[in-house]
Every structure is written in C-alpha cells, then in structure tokens.
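The chain below stands alone, shown as structure tokens; this is the form predicted on its own.
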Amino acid sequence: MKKVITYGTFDLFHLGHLEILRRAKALGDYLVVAVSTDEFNSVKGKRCVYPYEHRSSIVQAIKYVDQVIAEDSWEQKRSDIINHKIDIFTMGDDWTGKFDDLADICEVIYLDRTKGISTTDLKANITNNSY
C-alpha cells in the first residue's frame, strides 16, 4: 500500500482544496492530511475563519481522505513521514523546492494549484463585499 501525506490550513474549504486532495489521493492508496492547528496558524501569522476542529472535520469528511492529523509545527513533517510510514509527500506547487530535504526519506511531489482559486483572495473578496 502506497501512503501519501499533505499539509494545509484548509480554511474556507473550496474547489481548490478538493482538487489538491483528489490529486494527492490519486498518487497512492491511503491519504493522510495534516491540518494546521489554530496555535500553529498563529505562529505562521494566519488567522482562520473556522477553528481547527471544524476545519479538520470538514477535511475528514472528504472521500479522498483516509486520516486527518494535527499539524503543530514546521518541524514535525519528517517525524510524521517516518511515524506514518509515508511513501509520498505532496504539496501545492507554490511550495516548490521548500521540502526537497525530505526526499531522503520519501518521494516529494509538488502539484499544480487550481487556477483562479485562492483562500487569501476569497477572504479579501468577502471582506471587501466583492463576492
């Protein structure tokens, strides 16, 4: 069985999120998704609309997702890969090159983002009432 892992905040879940999860699952047989906790998002300077519990529940309900874990720090990726016996680490292509150091323990694949869809843009449009 080939296991895949990806990471994300998954706030304001949208088609781009669904597509990245669909494509991540297509890389293997079992998909683990690490959802950033509220505390970790604070460290990253992000503020979510929905709390971790809601975001992780939404992600867990997606048919492509087999398991959801919490992402608490940047450093945990290596231990997650080892502890969950991951074969493929995948992220959106806006992260290209940032996680190449993990290639010594698994395959690293960067997926194209869904064009025209961004949580940041969505939040800005909602704030400016231009949706």
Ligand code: C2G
The other form holds:
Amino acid sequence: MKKVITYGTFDLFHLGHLEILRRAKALGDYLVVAVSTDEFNSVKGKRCVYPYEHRSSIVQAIKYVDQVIAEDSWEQKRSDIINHKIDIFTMGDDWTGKFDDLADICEVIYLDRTKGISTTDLKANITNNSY
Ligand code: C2G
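Having seen the form predicted on its own, the form predicted together with this ligand:
So here's everything in the complex, that chain up top.
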C-alpha cells in the first residue's frame, strides 16, 4: 500500500484544496493530511476564518482523505513521514524546493496549484462585495 502525505491550512475550503487532495490521493492508495492547528497558523502569520476543529472535520469528510493529523510545527514532517511509513510527500508547487530535504526518506512531489483561486482572494472578494 503506497501512503501519501500532504500539509495545509485548508481554510474556507475551495476547489484548489479539493484538487490537490484528489491528485495527492491519485499518487498512491492512502492519503494522510496534516491540517495546521490554529496555534501553528499564528506561527505562519495566518489568521483563519474557520477554527481547526472545522477545518479538520471538513478535510476528514473529503472522500480522497483517509486520515487527518494535526500540524503543530514546521519540523514535524520528517517524524510524520517515518512514523506513518509514508512513501510520497506532496505539496502544491508554491512550495517547490522547500521540502527537498525530505527526499532521503520519501519521494517528494510538487503538484501544480489550481489557478485563479485562493483563500486570500476569497476573503478579499467577500469583503469588497459585502455579500
Ligand atoms: N493549493 C492549490 N491550489 C490553490 C490553493 C492551494 O493547489 N489554488 C494547495 C497549496 O499549494 C497547498 C494546499 O493547497 O499544497 C493547502 O494550501 P493552504 O491551505 O494555503 O496551506 P499552506 O498555507 O500552503 O500550508 O507545512 C506546510 C504548510 O502547512 C502549508
């Protein structure tokens, strides 16, 4: 069984998130998704609309996702990959090169981002159009 892992905030879940999860799962047979906790997001300088409980529940409900774990730090990836016996680490290509150091313990694959959508744009859109 080929196991895949990916990481993210997944706030205001949108098609870009769905596409990366669909394609991540297609790389193997079992997909683990590490969802950033609210505490870690403040480290990343990100303020979320949805709290961790909501974001992780939504991701867990996606049919491509087999398991959700919490992402509390930048440094946990290596131990996650070892502990969960991961074969492939994948992220959107806005992260290209950033995690190549993991290539000694798993395959590292960067997938094209879905064009034209981001949580940041969604927030701006909602604010400017005050729906
Ligand atoms: N993504 C995508 N296309 C978009 C938007 C996002 O493919 N239009 C991908 C990103 O490349 C990432 C995943 O969806 O792989 C989650 O994106 P975010 O929730 O923005 O996560 P991020 O802030 O990049 O956190 O340790 C890694 C970090 O937790 C990644």
